[in-house]
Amino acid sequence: MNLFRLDASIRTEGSVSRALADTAEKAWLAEHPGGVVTRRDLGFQPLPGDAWTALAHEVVNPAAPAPAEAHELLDRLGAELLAADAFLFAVPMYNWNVPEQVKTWIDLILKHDQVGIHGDQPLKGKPALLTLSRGGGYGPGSPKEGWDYATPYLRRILADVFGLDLQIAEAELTHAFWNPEMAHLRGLAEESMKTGHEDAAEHGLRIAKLSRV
């Protein structure tokens, strides 16, 4: 079995999103001891930005087609969604929104001619989590209530375009744990951090159950 796992945050000590993943990646492994974990950390390993820009630029001037890394890359990147069984992708909030590492993936994603928009959705059904960190508080009635536009976003990409059959697992008002002006809010805070720890376990497991179906 093969997980494929996608890894964003810049930080690596103290990384809410790569933790809550940690976790969810133990549970399945748990599940599947003899499974490959496939990786790719844009968060330390970032594409670069001009593939996307070289291959989009072909298609309404194809007498300067893109350069063949170009093309490479996009075929790599492809090459290992298709042979995943089950997916879990890390991304902080960055900003109100995803990672700039992230659109750059998701973009080049979006021209492969399988899984992106003009593909068959040859990931449909497959199990995925998403674990989402947030700095602050997005929900109900907080003074940031609509602010969050990662975690929309990011459901209409892997659920509606990818066709992935995807669950959330996320912890918010992490600031509160260095943020002086947030000490207030700590408490909150380790709560929502214990609750993403338990849906990353929980729905590990549920993937790891999924893809041996």
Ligand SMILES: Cc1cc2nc3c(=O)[nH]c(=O)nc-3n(C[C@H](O)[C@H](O)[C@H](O)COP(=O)(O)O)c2cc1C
Given for the second form:
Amino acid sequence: MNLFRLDASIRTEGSVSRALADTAEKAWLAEHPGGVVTRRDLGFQPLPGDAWTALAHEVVNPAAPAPAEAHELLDRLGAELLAADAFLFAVPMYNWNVPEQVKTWIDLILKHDQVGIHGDQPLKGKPALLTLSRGGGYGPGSPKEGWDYATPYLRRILADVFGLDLQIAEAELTHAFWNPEMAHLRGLAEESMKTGHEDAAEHGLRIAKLSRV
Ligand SMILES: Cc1cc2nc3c(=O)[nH]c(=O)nc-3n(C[C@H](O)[C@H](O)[C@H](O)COP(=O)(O)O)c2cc1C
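Switching conditions: you have the form predicted on its own, so give me the form predicted together with this ligand.
And the full complex, kicking off with our chain again.
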């Protein structure tokens, strides 16, 4: 059994998206003690920013082929996904959207022959969990309702384009733990964190059970 795990937070100490994913990974490994976790850490090992541009140029100008390294990278990223039985994506919100490294990873993968836009959804129906963290709050009635562009975009790509059977575990208001101006929101932040970990454990177990199918 192979769990593909992608992380994107630029920190390890105190990272909420990573902590939620750790909870889910623990639940998955408890069901699959000999399971392999294949890690892609975009927060600490950024992808080369020019690979997608070179591959995109190649399409509009075949006279300027992309370097072999760009093709090799794309093959490697695709192979990581094709080898997995289950998926765990841990993504923080940066600037009301996904981290640029996640956008880079998605843009590259969308060019992959099998997994990408022109492929035939080889990941369709496989179990996946997305853990999300946000410093602020974006729920109904909050001042920034509608500003969360990360969640709908990730759902579109992971569930609709890749066809993954996607669940979400999330925690928001994480800034309330240290920002004095958000001290009045600390209770809500604690509640969100607790629910996030409960959901991560539940869905971690769920993707572990579905990995067997
Ligand atoms: C560069 C940067 C940009 C951020 N932008 C936002 C934002 O637009 N909205 C928000 O609610 N939180 C924002 N945050 C806060 C993070 O979403 C929050 O700290 C979250 O917990 C980060 O995930 P992590 O705990 O896994 O590192 C930002 C943090 C950083 C470092």
